[in-house]
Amino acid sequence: MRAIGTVDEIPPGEGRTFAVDGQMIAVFRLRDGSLRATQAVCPHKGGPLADGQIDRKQVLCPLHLNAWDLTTGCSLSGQPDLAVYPVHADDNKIILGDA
């Protein structure tokens, strides 16, 4: 487990990208306060997923509106799946890794 930032860095309903050991990770703060983490780059054309629109279950790439399930990383639009990472909050810190 590793702290990569603070929850306050991400407004509810948005995402931010964090560099972790040379890898870019997109962390999303859902409106219910829960967090999700995926690879930061769209596998289709390299769009910045943290800038995409999210709801409770999915993220849309801002470039071509391809969709992925935020929990499983499964594509909802025929693209390759995303890598997903376990993430949670602990005392306002974003912790990457299993609790």
Second form
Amino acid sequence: MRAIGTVDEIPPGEGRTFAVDGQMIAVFRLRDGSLRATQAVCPHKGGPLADGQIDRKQVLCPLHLNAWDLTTGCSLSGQPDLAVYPVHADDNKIILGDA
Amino acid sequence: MRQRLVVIGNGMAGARTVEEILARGGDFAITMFGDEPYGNYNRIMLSNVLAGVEDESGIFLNDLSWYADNGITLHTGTRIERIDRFARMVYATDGTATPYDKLIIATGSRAFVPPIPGLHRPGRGYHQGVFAFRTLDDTRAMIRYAKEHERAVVIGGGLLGLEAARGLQNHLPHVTLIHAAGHLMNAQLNEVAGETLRATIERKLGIEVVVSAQTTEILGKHAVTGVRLADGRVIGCDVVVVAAGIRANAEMAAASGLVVERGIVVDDQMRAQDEDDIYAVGECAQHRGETYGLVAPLWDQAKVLADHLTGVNPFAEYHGSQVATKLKVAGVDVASMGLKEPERDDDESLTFTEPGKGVYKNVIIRDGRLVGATMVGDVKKVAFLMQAFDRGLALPEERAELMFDLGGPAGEVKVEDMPDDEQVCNCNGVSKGAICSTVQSGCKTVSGVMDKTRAGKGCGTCKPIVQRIVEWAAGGEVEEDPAASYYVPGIPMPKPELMNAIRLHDLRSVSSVFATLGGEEDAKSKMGLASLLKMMWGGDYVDERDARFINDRVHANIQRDGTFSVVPQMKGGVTTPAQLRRIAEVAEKHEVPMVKLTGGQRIDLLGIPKEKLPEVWADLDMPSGYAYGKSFRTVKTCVGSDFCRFGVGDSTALGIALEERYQGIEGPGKMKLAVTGCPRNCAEAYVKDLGVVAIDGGKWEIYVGGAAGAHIRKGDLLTTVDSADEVMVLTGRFLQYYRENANWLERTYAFVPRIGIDRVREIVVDDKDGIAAGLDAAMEASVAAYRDPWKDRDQPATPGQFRTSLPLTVLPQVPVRA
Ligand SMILES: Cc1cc2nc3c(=O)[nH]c(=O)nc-3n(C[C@H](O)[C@H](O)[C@H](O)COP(=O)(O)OP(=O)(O)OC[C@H]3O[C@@H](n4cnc5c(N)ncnc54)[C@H](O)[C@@H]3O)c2cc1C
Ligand code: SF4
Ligand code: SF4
Ligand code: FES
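Mind sharing the form predicted in complex with its partner chain? What's above is the form predicted alone.
The next block holds the full complex; its first chain is the one shown before.
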């Protein structure tokens, strides 16, 4: 468990990339306030997932609009799945790792 | 307790059988094993994926949620290595054991790889550059490798080899097809038909075909460098695709003690020989001595097995399938059924050839019945022939009618004359009767019927006839697919209704639209809604940044490596030395990897990292050229009357005026304009969303609905006017009408024909509906609300607006050109 940034770095409904131990992780702030974290790089052709559009379930990669389930990482359009990471907010802190 | 049904093989036959079982209300606890890492996809479509005409994501038949929704436990990427028939268990290579009450084996087949020296590297699988063509992974790997190489050899001139050869052409320049037999597709075609096909493929596609050629060796030490033929010839290549046939995946069954010959031997209920609870379907099964390599027979097998297992009809029997095929092979229509050549002295054989056009037709008649037919290059009569072949219908006295339409418009079978059980969709095995009963059960949209029955969802060639049957069955009551008319997928309303509701509830933000009208937030709908609200509310729109696509969040166009392209405004394509100097300085200062002229007469700075955008804009200090949005883009102009000796109107000045006024206006799709100084059309105005052409006498013609992108269409003449001022007004009015009425992402080339140019003219030019003043006022408001987005640079709109989302690797990845 560790803090990797603050929640207000991410506008509601958007994502931002954080570097964690030399790895890039995309953290999304859903409009219901909860957070999701996935690998930052799209498994399709390397698109920046944090630049994608999201809703409460899925993220669309900005390059070719493939979709993934934000919670499970499962592809919704026939691509390899995403790695997902447990993440939650503690006050304004983004905490990566199991609660 | 519910019976446990285990299915080995998650391909087309396995998944289809499970679907048929579910459709019959079968109550099983189902577990499926597939050794590919995906849900079930349409293997047929791999040809299209290779050819680049279908996206990978479009070929999935059952995605993972389908399994979850139906309570099926799916183990992807898991191979079963043994069945214990006595303990009723299956064992996977990962060490797990799963018990069953009923077991279905649907392991399909694999590519047959002839024992050619050099194909394999000891201990490493295929030699570098050698591929089979069976799975999605094969296809991906082949595409990746082919893109970086020059010459491919495909071994095998059957259906699969031809498809591979055509597809590879999409990725590299030279493709040679090597076939061991004397002519192509020798299993289905006779010699002349095969020869006709070869000629067409060589001439039209430029694939080199070598027949009667045995490949004896694959050359190359570290990677493939060529193939050697039996006659000593060497054909240089760096990619080899083996498509020399298929072999049933039956070893695991054989090792587990089942009876296996060329496939797993099954009876008429698809039950493995001497077993009570083990069945096999698909390409791995051998029924009455036959194994099949096309999908149509699998569907019949799946139905019989489902009838039997669910008890809907415990005595259902499969009697084998007549293989009549109609395929598009490498872009050429080919159909074949029954005999390839006459067998008896008194068989009648009629042949028509037109080698110049690549057409070959042959029918074989015995005792007045059709016993064989082959068509290459022209398959118009094939529906009738298949019917005659399947049912042994009496044939017309005028035998030529079997091959040609003599008089009458026909050409296609009449829907009402087709018998109910005639198969319409040969990929998914859907009969006319099945389509009709789906319509009768209340589904009256073409897409709805296609979803329910899967008709038309295979290779797609039968879509037109499916549509005609639905229309006929619905007796003129075909409904438009409602979802097709939604403005965005997430809100079930067509655009006018949606706009009314937005006004009624005074919804000014995307999230309030979802909350009030849609239920759930939907990522795929956000961008369309943002565009619509902005158009409707102008300055009063509540801008939620997450509703914007990344391009609109940072006002630049995202590139394949996550960097952005920056295009400053250059009205009408006119620039100045000072502007050029400024751009040059900025490009140098920021080491812009590529500076390029765009098709819209502007200068594009490519490869700018996101975090540098504000600085680049500040240094440029020019307005945005909007090369990234669903919005008004540019006005392309020719030099016109000021300099051109043919010019009859000042196209440059008018183009600049148009761009100045309508810059940055959002819409349902891009709006690209052009003004040209005479009908020589140097600025390509006939193929723009709105194009203006100066004609003699000081007049201007306005064309709308043109396109010259992936879709090409000449615009329709909206009207001819006497002054540039009128052009300005009508342009605004047309664009506003388009903005208010077009569906999301519907470009004018689709919108104008949908409404009809006459109707567009009535509204925009003649003001028949009395809305012209309203359209003009709405456009005026949008124009007034315009603000250059690049001014955003000092005060980021959101925290981290320009923070990099990548890279892991050092940017830029785009090649730097000197
Ligand atoms: C490129 C291409 C184009 C084609 N075009 C056409 C066409 O135009 N028209 C037509 O009619 N047919 C066409 N076909 C043939 C058609 O795709 C097949 O007939 C059909 O897919 C067979 O279905 P199946 O379920 O028997 O086998 P498959 O679809 O191959 O499914 C079998 C599955 O079982 C898995 N499996 C195998 N062994 C095990 C094991 N031990 N444990 C777990 N899983 C296992 C396999 O990995 C595979 O996923 C084409 C085939 C290809 C490759
Ligand atoms: S379109 Fe006509 S006026 Fe314009 S450059 Fe061409 S020839 Fe000259
Ligand atoms: S044609 Fe357009 S979309 Fe295709 S590669 Fe070129 S710029 Fe990209
Ligand atoms: S790179 Fe993400 S969808 Fe293509």
